[in-house]
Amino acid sequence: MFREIPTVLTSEELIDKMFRRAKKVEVGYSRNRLAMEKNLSIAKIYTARDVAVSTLERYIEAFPYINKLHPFYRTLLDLLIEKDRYKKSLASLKWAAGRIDSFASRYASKIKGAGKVEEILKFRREFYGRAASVIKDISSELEYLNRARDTIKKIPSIDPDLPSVVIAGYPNVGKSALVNRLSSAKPEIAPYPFTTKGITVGHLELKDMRIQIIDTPGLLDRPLERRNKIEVQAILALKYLADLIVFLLDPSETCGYSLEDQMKLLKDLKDNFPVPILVVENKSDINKSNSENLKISAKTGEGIDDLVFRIKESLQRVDK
């Protein structure tokens, strides 16, 4: 959803825009001098706010209002951009595009009463002088907001409505693999803050459900205490997403982790956490441990089926 949000234009950009289109506009021709200029005056004033108001309130639209978002999006907004700038700025738009509609029903009455044509372009260039100085002072707010733009775009488009599978796990434990074996479709990467991989986002379709299942390399794959206090809210951002975490052991400890390591961050994520999860260990193709944790092979697809009906449980009683 935030892929959608346009380009900010500079004030230059804006005020070149609606002069442009404003110079553009013609009216029927008519003997009488007086009407015709007074009619042109009025349909180029009208054309220029029509410009600069639509698009001033097509960024405050495109924009997302903070308090009305998902508690995920609200955490990573509250990290990325600077809150109260944010609302500033936008207020800042609401208030030139008033003002600058004010001023065209101003000198459009102005115009209309003018009995000179010196008077009328007179008002023009008042009502076009009035509007460009109004742009100009909201210079700053429409370059900020640009440059925020840019910072929301890196955060992930994610259904938060959705059930939504988190795998955790030490790299090279098979994460990737799995988001692979579960998907109905080819998973897609999507951009997260604080990571340069970004995180998978694939479709578990199931007769009576739709799962989401996320990959997060970068993010849960290793301890909380290793990371910076913004890196730490970031990750944490995600239990207002997860319905279940699948944590998964290697036993095999080919990913160059010990199972000592791995369940340390088990227990890290445990008491970060508070959603069920649920503990698998992968490769059984290679490696298979005593314990009483669902096995399979991410690769070959053993247990696959079980691991799905599983995660189908377990989200069932979440949603009771």
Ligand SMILES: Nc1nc2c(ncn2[C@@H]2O[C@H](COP(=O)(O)OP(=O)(O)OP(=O)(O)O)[C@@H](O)[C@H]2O)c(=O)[nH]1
The other form holds:
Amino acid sequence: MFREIPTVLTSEELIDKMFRRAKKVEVGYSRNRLAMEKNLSIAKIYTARDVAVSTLERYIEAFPYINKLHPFYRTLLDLLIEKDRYKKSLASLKWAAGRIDSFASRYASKIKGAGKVEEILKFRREFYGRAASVIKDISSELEYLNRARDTIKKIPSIDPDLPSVVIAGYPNVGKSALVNRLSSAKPEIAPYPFTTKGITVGHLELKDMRIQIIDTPGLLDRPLERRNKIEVQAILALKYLADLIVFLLDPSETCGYSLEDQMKLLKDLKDNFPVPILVVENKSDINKSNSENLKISAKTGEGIDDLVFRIKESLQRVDK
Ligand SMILES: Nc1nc2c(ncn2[C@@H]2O[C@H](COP(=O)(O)OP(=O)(O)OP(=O)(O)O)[C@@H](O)[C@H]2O)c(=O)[nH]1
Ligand SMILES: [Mg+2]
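So that was the form predicted alone. Now I'd like the form predicted in complex with this ligand, please.
Entire complex below, previous chain first.
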């Protein structure tokens, strides 16, 4: 959803683009040299204005309006960009477009009233100079927005409005295996700030429901206390996305973590996520505990139907 933001030109590139287009403008021949020069200059000015204004407006349109975003995205953006600077930069683009537009009208009417060709050319040059200087005035804002664009593009493209299940649990308990097992198509990796791996999004297609299954490698796989503040917030942003957390335990401990440590992580998530948590034991093919928890094997498929039933049941209770 954030992929469509165009590259933001530097002020030099934008000025260059403006003049290059204006240079190409031609008008029909007229015997009246003065009238012809006027038409030509006005057409050039309007072309330059159109290039500048439409480019700037395209940027303003393309950058997301943070306050209107889904809270999941809003939280991530708040962490990733300086919100005030972002808003000010977009406002200054709007200001620049307005300035250039009004210079264009003013100089076009000056040209209309001009009595000599030299005057026309002088006004045209003056317009160019002023338009270029307006764009130079916003050069740091343009550069900042281009950096913000790179950051925004790293935000995962997931549909926050689909019912979503987030899979949590220590490394190697079988989270990815489960997402693969549940997803009809190949899960896609969406970049996520603060992890190198990104999060994986698969879809569980049921007759009457499409459910997003999200694997979060490196995020919900160890206690929050071992994270810095920003990372914690980025992790907690997942609460806006998750309608249900499936917490995977590996009672076989072949994952390399004791069941005791795994239970500690579960408690940590319970304390921090105001989201229903379904505890599921994986690897039932090699180890079965005598607990009440749902038991599955992501490897053999045992218990998966029950799990799907439980997920569906839990999601139907939430109103989306
Ligand atoms: N026997 C058995 N092995 C399993 C099962 N599910 C996963 N595994 C194995 O456990 C190992 C880890 O599985 P992954 O799905 O990569 O685990 P993960 O939780 O995604 O691990 P990270 O991405 O590192 O957090 C792999 O070797 C899997 O083949 C299962 O149900 N039974
Ligand atoms: Mg994994």
